[in-house]
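Single chain ahead, written as structure tokens, the form predicted on its own.
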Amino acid sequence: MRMRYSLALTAALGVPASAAELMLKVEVPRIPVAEYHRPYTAMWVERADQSFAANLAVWYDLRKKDNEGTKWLKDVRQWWRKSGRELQMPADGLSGATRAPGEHQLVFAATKSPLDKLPAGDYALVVEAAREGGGREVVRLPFQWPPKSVQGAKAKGEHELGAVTLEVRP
């Protein structure tokens, strides 16, 4: 009986009862240099006009004393200008340690991320990586939210990012 009221209330308010999710695979390539530093990486959602919509994850050096790892977050320039400089880091559910070379998979469920606040429309998932003594790279993967069917997008960086794959599920 309680379940029936919940569904009726959800339908009456126009709130989607969705289990939608984003599955993201990000490859951090191994770069043959004498002194390798793992990249600082930010992942966020932009609207169709490239304005900022939501942060998903930020990987940076969390282990430095006195939060000194935040000093180089501004090297992730596009993310820094759109959102990073307004954040207090580390941020719960957003901050994570830098990642070693290899493929990393992230899953963002609509119910446990800022995705549940996105109005219906066209978006891009943006991944930006910057490395000390290295370069900087940005890839964009378009998607529609909320998804009506399974969507996929792929991109490939040239230096700081390898293959980046997005799958959006209803």
The other form holds:
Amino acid sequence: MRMRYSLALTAALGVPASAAELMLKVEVPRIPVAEYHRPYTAMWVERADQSFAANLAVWYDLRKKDNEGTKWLKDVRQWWRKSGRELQMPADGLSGATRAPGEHQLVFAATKSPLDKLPAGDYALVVEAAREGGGREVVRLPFQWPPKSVQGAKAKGEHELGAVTLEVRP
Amino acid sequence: MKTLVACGALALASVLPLPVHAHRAWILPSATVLSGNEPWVTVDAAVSTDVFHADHNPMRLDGLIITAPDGARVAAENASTGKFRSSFDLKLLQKGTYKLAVVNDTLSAAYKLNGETRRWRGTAEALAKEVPAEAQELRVTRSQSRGETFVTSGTPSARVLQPTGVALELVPITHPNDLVAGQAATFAFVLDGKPAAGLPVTVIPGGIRYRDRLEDVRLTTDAQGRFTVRWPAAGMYWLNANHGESGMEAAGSAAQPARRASYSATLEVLPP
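Given the form predicted on its own, corresponding form predicted together with its partner chain:
Then the entire complex follows, led off by the chain already shown.
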């Protein structure tokens, strides 16, 4: 027991968590409809059993007066149930405005995100998008944290999400 | 003569809003899981053959009790009763779970006067005044009904889930605003606050009009009054249980009425 503990400690010291980062590319697809609204999108980390581990970003309509955009946050249904309903929005370092169709890149440095607090293990990066007057879609990308080498994962949504690419670097 | 009397009784029974088996009482909220500053829900309430399809009678809102997450009673807004349904709005000023209940407790009586069968319905106090002392073959039934639904703004809370201890009530073990298709939910029934063991429970998915089978799920509560439902699909569900005999089959006296307690709830199950 003592030996395992010291081994884990050595491993943790050997890989300085502070340098690690997670890079995410999310494509918001162009959808040809008469009335288009940018999707509400949540990005979070789940443990191997799909339980909630940490939030990374939430895009919603921040510009509405009196924070009225929060009315539709519940439509990002999985995220809402797992974490959203517990939060006070807007939340520092988490909420952002909805994004236009196209590719968006996000980089989360371990030291400046909740990633630093994750115990070593297998995780999934989850992206869920819900569009007013449209549909909802969820994609999951597996990764290990902290990364020992560069890892990548790709997924492609079928309607509300385009290509989603994940890269984690030690 | 006998046939005529029986017909008369039947006609009367169909007019009175007694708990009749073929008709289902329901309260349907526009949504059960809400976000935002101070969201609103609008609610329909009716008694009909198919669940959530208003085609028979409106549900009277006299017994409407709305309990806020902090336990306070709050009033409905814009309440109205139409031909087939009643409706009202509710502004969710507090975060947490609200319980919306329509509770009724009435006595119904059947008796003979000068050889003629008569029926009566009202409160316990009115019974002594309105049913003549010379009434013969007096049979009295007490009907206690409770129809409920739950709505949550933000994080679900548990305060309103406490039973009142009167008649038949559902005690959610799984939160009623945290139901997901493909997952199991456990609830318990209590009768006057005590576990209702061996109680038959029926769960019917909404949208009966659009399918050929009722697709009802029949369950029975265990010794602790508990039962578990695995939701086959997302949607609104109607849950119902009855204790005691229906209508006038039960023979009770004025001093000791026969008792019937019924409960129904509308529960929303969301996709995973």
